[in-house]
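As a starting point, one isolated chain is supplied in structure tokens, in the form predicted on its own.
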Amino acid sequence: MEFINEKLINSYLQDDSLKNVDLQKEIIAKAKERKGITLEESAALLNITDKEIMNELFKAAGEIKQAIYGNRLVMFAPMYLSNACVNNCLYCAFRRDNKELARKTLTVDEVGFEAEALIKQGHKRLLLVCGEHPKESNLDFVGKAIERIYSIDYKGNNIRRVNVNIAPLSLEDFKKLHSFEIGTYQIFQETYHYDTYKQMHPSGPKKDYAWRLRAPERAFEAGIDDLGIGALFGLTDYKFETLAMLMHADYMDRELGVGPHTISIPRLEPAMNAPTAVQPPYAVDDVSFKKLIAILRLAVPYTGIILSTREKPELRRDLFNVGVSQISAGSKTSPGSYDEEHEKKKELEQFQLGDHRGLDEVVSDVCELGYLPSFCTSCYRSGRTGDRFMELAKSGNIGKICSPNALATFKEYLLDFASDETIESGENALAKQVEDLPEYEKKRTKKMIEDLKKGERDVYF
């Protein structure tokens, strides 16, 4: 079991003094103090069942990241490389098993046309995705395109980052993921219950429960400093799941001296010939699914929680008011599908998506509500990774930093990107965000901004 205690998980579970209303409200007050909460108050705050107790966690969690990270929102797309694989998960449309799955792996010509659409939307940072197969997927090959993808540049526009989801690698090839110059390795448990671990991946080498948990310390070890943990939501019950990952993030923490960049929280999606995501055994309802990112943000407030395009427009909206603070935009799950010639590619698609939308009609939908999109990537270039960056987020510093270079990343787009409907919004979103920025940040912001409007692009400090 490594370092995931069931037996500690499950006694606080069972524990009926954890659901005292008292109790739950102080935890609540104390996380407020913006230093985190422990696994047994975790677990009484997933208990909360009182609608006036819930509004306060939500209420809180909306503060503890107002506080540490603004109302900014980050924005990024997946590109998927290749949905060959050699694994049989039963929730996925990418599993060996799936024989009517159109198989599809990009050349490295179609990763920089892949590269040169999303550039042309908008994005500066991407999250490549592949399944996981010796042949169609071998790291040499995700090398060559993450140099393709930093070698295209549209009239002076580019993608800045590289963050990469793949399979757990060996100590020495981690090294060599480390020398692509990738952002954040972000890697999802799926589930941390093991018996249902084994049971969602009866073969391939992602049944290897511990060789999945264990990648975080090896990627650490081989230099990589960002790192994202998540699990999928709907494979087993939503308490035990979040509390097992705040038990890795803890872990983290504890042992690399970095807790996780990122926490993802995907829920179960329908999924071509994927028995289980048919009817996902544990379905998380939107009540509990907004209450478990709260909590998740009281316990690490220091980290980057990010949703996805799984979830509607409408509940995405709800859930930017309790902690989120990164998000997928116009997001597609097949390799290839960022061309014109997407709606061919349905039957490559890993599983179905809730927001349909593109990053232009987010984007301003962002702003109406009153948040700031923002594509910078200036930390994973400013040395602001692994300790240095959870010192910047643990102590609140951070958003003196992110603030002004998100502002300056948002009228990049504005400027290159954005639809007529969108600049007006956006431009008094903008001009409204300056000003209330701090005498100097704001100076600073100005002269950035400045320079962007002469021409200049990928300002930051």
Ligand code: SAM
The other form holds:
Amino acid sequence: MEFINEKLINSYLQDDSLKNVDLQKEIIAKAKERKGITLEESAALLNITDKEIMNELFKAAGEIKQAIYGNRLVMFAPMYLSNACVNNCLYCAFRRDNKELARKTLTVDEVGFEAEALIKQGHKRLLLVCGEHPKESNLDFVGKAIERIYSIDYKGNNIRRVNVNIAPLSLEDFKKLHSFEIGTYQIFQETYHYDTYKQMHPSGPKKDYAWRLRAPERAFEAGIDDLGIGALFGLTDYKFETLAMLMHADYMDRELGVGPHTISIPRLEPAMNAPTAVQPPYAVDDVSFKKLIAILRLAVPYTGIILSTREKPELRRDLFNVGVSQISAGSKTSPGSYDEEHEKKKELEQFQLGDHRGLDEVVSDVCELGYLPSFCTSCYRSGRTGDRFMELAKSGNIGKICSPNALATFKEYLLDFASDETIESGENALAKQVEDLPEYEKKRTKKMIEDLKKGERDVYF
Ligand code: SAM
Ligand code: SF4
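May I ask for the structure of the form predicted in complex with S-adenosylmethionine now, the form predicted on its own having been displayed?
The complete assembly is shown below, putting the previous chain first.
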């Protein structure tokens, strides 16, 4: 954990010379070259208070996002396998001491029903989530769940990428997890601030800060090269957390030869019998939240930024403009909740959501805002992961692959799952975006769309 250098972070946070407006403007101009910025420069941008410079920051983040990702927004949904947990995180409703929560672990059959319900909504990408429990959600069960999810087919549609957010594993167990053909392995440090971490995680295996911090390295050694990190904003000063997370990203880049594939930015939400969630000690206001996301986009331009349905629709719309590249939609945070029967079982929930809209409504909204909803999973299945993905992204060539594939998966969605209203707005957006492609990609995309219309599914390159 020596690479999270709290002393250095604090020295940047106390350095008054980093509050200089001209310096901040220079850094924003440099960031537009899309080569990232240093930790010290990120610290300077975190000090922005001037409205005009703040708007320059937001504009630059939007431009960088557009240049790298175009107008694509990748869609996914979480699937909760179990809310049983041996840890006692002070912010989470799944914590061991919450005796009022009804505990539930899905059976493998129920996992299949959940997968089918999500496929019927139009999802192709899932994030598996569960509490940490040696019996209820052990690795063999996770493996069986993933196998069942991949096996479900609904009229040629299926889940094509299962990302995983589970407690840290040993090297041997990460090798096993890798053999289940997962996409990204995600793990949030929650807080990088050591003393706060200790306070928030009083018991259970999660109290070991270093075991968690080193999890991405063990996963990488086990062969998982798409790794996601994150911090739970609200537990400590957001400026500290942002810099520490960037320090972690930089460490991964240097040590593993590839930085994080994604960064997640959950903000603390109210949760049942979770003392810290009721009154976040360092609640992050919306403007600071937007600022930190924009800074992440400038600092690590090629890393995906994931925004969940913890946030309300209006704020989510605003944050697409400053660098968010992946969003969850139509999410539920309790096991078995996509199945109608469990719909009202709120007491199983991990935390409260800010965006309750279904996938179709989000897709339609995203289209109207000028973004392209993408359900693409082609990189993972074509071996473009880890450093191979990053090289392609940094060379500026990833868009040539992503845009056609995103358009094809969006067409699949429109053909199979969209409501009449979404078909109307979606088809218009699709036609325009196909026409905007360069000649070669346009030709390939039109061919894929024709194949889909004839009934083929899962076309990509
Ligand atoms: N139990 C595993 C773990 O803690 O690593 C798996 C993931 S946990 C179910 C998913 C994430 O939910 C946590 O890493 C944490 O960041 C987030 N979370 C927990 N309580 C939350 C709350 N009250 N508001 C927002 N996010 C929360
Ligand atoms: Fe358990 Fe994860 Fe919730 Fe902590 S955050 S109580 S480890 S489910």
